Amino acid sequence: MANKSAEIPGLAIHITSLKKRHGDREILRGVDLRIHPGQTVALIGPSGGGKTTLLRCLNGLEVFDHGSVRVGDCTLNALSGQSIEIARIRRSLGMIFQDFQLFPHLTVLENVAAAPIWVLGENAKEARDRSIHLLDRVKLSEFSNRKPMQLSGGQKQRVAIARALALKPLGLLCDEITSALDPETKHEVLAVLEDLKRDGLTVIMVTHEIGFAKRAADRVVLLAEGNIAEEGTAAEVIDSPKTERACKFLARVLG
């Protein structure tokens, strides 16, 4: 039987024995994780457990101390900048931040079209046309000429998603992108991510939205104190946790 994952255009991500220190504090303590192409993975756990650091190691924003990261056919090793490999990873693995990081002096359309023009060298008209399509997909085409300061938090986050998609990535890293939003706008952003699942993108999302993890994630990984405490399907990790650490965390967040 053919390997189903080989038919999916997303990225495979392999994390091996990953360790990261900040001064005397060990943030990641030998994380091993395999993510198959096209999977949506919810990364949950207590604050300070290493979730954001793990994402930053994946796209080269953090240099780690031990282990390796393989994203598609690119590999990063410990204590090495590897600028060429990092550039290739960032082309295929987009990252969306909690604080949007939009250019305030550019319009919504210009924010989305900037990366294809500056990074991919696309023709300005082609980049603009595709950016309009992406804004329509996140239901913001009517806001294309507004500046970020004229948008709500949820609208800014949807622009950030469109901007990440403009580079035609095979995967997305999402770092608590709904944590600063009200319930209604959280729903709008999460609905966009669920729609992207149909495209076969590999998505790793650091989130406290347990409901989204249960509904949309293929796998849930609970990271605490720099270690993977538990991983599996949502039913396995959230509904029937096996470890004391997972039970304690879920009892707190689910009330």
Contents of the next structure:
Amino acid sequence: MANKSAEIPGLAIHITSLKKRHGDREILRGVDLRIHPGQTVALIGPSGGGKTTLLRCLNGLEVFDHGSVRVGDCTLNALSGQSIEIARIRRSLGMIFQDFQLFPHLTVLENVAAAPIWVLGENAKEARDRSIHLLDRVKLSEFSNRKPMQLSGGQKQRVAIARALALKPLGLLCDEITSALDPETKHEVLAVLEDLKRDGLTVIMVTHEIGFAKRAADRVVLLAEGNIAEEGTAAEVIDSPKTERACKFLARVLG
Amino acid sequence: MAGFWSLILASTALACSFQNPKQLRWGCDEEGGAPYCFLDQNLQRVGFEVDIVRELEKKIGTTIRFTQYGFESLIPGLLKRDFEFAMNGLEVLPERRKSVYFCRPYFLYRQQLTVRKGETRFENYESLIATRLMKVGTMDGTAAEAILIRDGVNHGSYSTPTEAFRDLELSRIDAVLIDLPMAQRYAGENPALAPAGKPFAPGRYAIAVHPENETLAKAIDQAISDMINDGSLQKILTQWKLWDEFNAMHLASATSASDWQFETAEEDAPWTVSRYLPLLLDGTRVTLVLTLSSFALALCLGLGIATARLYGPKPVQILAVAYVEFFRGVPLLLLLFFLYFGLPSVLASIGLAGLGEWITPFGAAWLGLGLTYAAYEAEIQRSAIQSIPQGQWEAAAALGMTRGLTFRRIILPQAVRIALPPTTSDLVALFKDTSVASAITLLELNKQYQILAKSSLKFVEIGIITAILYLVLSLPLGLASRALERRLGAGHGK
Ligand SMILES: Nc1ncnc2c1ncn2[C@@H]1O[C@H](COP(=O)(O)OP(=O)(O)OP(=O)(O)O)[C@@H](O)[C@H]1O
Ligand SMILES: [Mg+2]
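Since the structure above is the form predicted alone, I would like to see how the form predicted in complex with its partner chain looks, so please show that one next.
Once more the chain from above appears, this time first in line as the rest of the complex follows.
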């Protein structure tokens, strides 16, 4: 596993002066961020600061007003629905949601195999074998034939991760993927994420788990009121914040 | 106690006075009733029966008031005492004679087969039967209908002769079998139609009176005899070009008593279960096929309209809304009448007469039910689709699925499960609404019931069996969909 990260280069993500408004409210006010292949970035910040919006701009779920986003060799520009570029980005950049959004009418296995079969056009047998392998990795292979309704929250979120991995992405966008879980099940999910990090995936995770951010993230970015208030290594940002904004936020979060 | 008895006495007195009123009510259907009783261009009520009634007024010495009543319901109406006598080309049929009193006949009719000019496949009723392929039109609740049922001829029963002859001209049916007076009146001057074979199956028209109203029965019998003897009846019938050799020879000697030398013995065959059940089962089959096929149309069309309304460009959305509002607002009966009777002429006027020939009663009913229920289905499916959370669309999009793929594989399968319960009640409603198709002569279960009940007068007995047949069909419908709901619903949810 360890030497694999050298073989599979993660995805570089460059965000340049990204601006996004809803009506006359500016949600993102010119965000610049360069993320290197294989980095794990924790995105923290106060509620309403624009974290979710930023992630959604990266895979084209949200159209932005200014600036550009480069994911690998695909570039998205402001105010355009470049569907071909977006489709390519979505294949290399998986997304996992706070509320799972598994497909309730499909079994666990079908949830994972759906995109390989319908989007990549893999043959059903191959896709299922690979899906079982992925479920094995998140320790859920014996739940293959259950419906999502029959799973716990932590199990659902692990299925969602397997589902995102089924497209063989080079990066993952995780939006508060443990917020809906109790402390114990949180742990199962975070363990899976740490495992993925070893594969060399580029990961951007929005999180309120300061402890986990410190342990797992190569970089911590604090987004507040649509601006990057502070960024650096976990030690830099969390233990010795320089800006007043960061101090205020961390004081509230760490209590 | 005294009060009770005086009430009985008073009501008996009232009933008696009702049987000998100064004014008599005459039950009759003036819609399409030429030459019996109909409205002329000046909206005056005319017809040979109107003239006979005038003569009756003179001979009995009362005034007679016209009461409009549906032809098929004349006998039940008479038994309910909505009028004192019924006279409207009522044939002296054995089943009817069991429940009402028939006075002396005032006209002897015969059946006439009418075809399109140049018909070569058969030349009279016997050779028509032999082909086993022809469809024959007739009128609801007539002797001709009884003959067609008896001979197992594929037939359509209309409520007016106009509609029957129209469909003959449109080639929707191959012949019309109907009482001679109507055949002469409606087809005699039509260059496209011609009589086939000689008139046959003679029968009697007589006035029907409530069996307990003997006084009136005697008075009318006497009046008719007088009119036959003094020649006034012959004069009226001659004026209306109805007097023929057959009446000249036999009218004076005809009675309404059970046996009449010219009547065929088969007419007396009793309406046993084994005689009417096959006809009811036949109707059941038509109802079932109509239900399933029009529901399939409604589902497909409804889905198209729902998606057009949700995802189409603005003008398409407006059209979809207009469609739904229009078909939810138009009464089904009106729509079926338009599709069956109106659409062929619309098609002909735009040079598609050939297409009009394909509009059979079944076709029109299928289309009408399908179009109407598509509007309901569209609404059900639209709200089901809209109830799927936006997050499902986004999760699918994040996995690289296109909107079309997401709709087909992710949204629609979930929407179907949500739409299933309301769709099921929709199916049951459609199933019951198929009975409306009886209005355009389709021989579905309800129509078969009407025909059989009216000819046999076994409204209750056949009614119960028909209701059971409807239940037998609708119960499995409900059970099957609940089973489906359970199966699809298993494991549903977040
Ligand atoms: N579709 C929308 N229309 C209008 N305003 C929106 C829309 N989506 C988000 N916003 C606003 O944008 C701001 C940023 O929202 P966003 O969800 O990105 O915040 P966040 O940092 O993810 O917050 P949280 O930690 O609570 O998830 C919020 O003030 C929100 O109200
Ligand atoms: Mg958020």
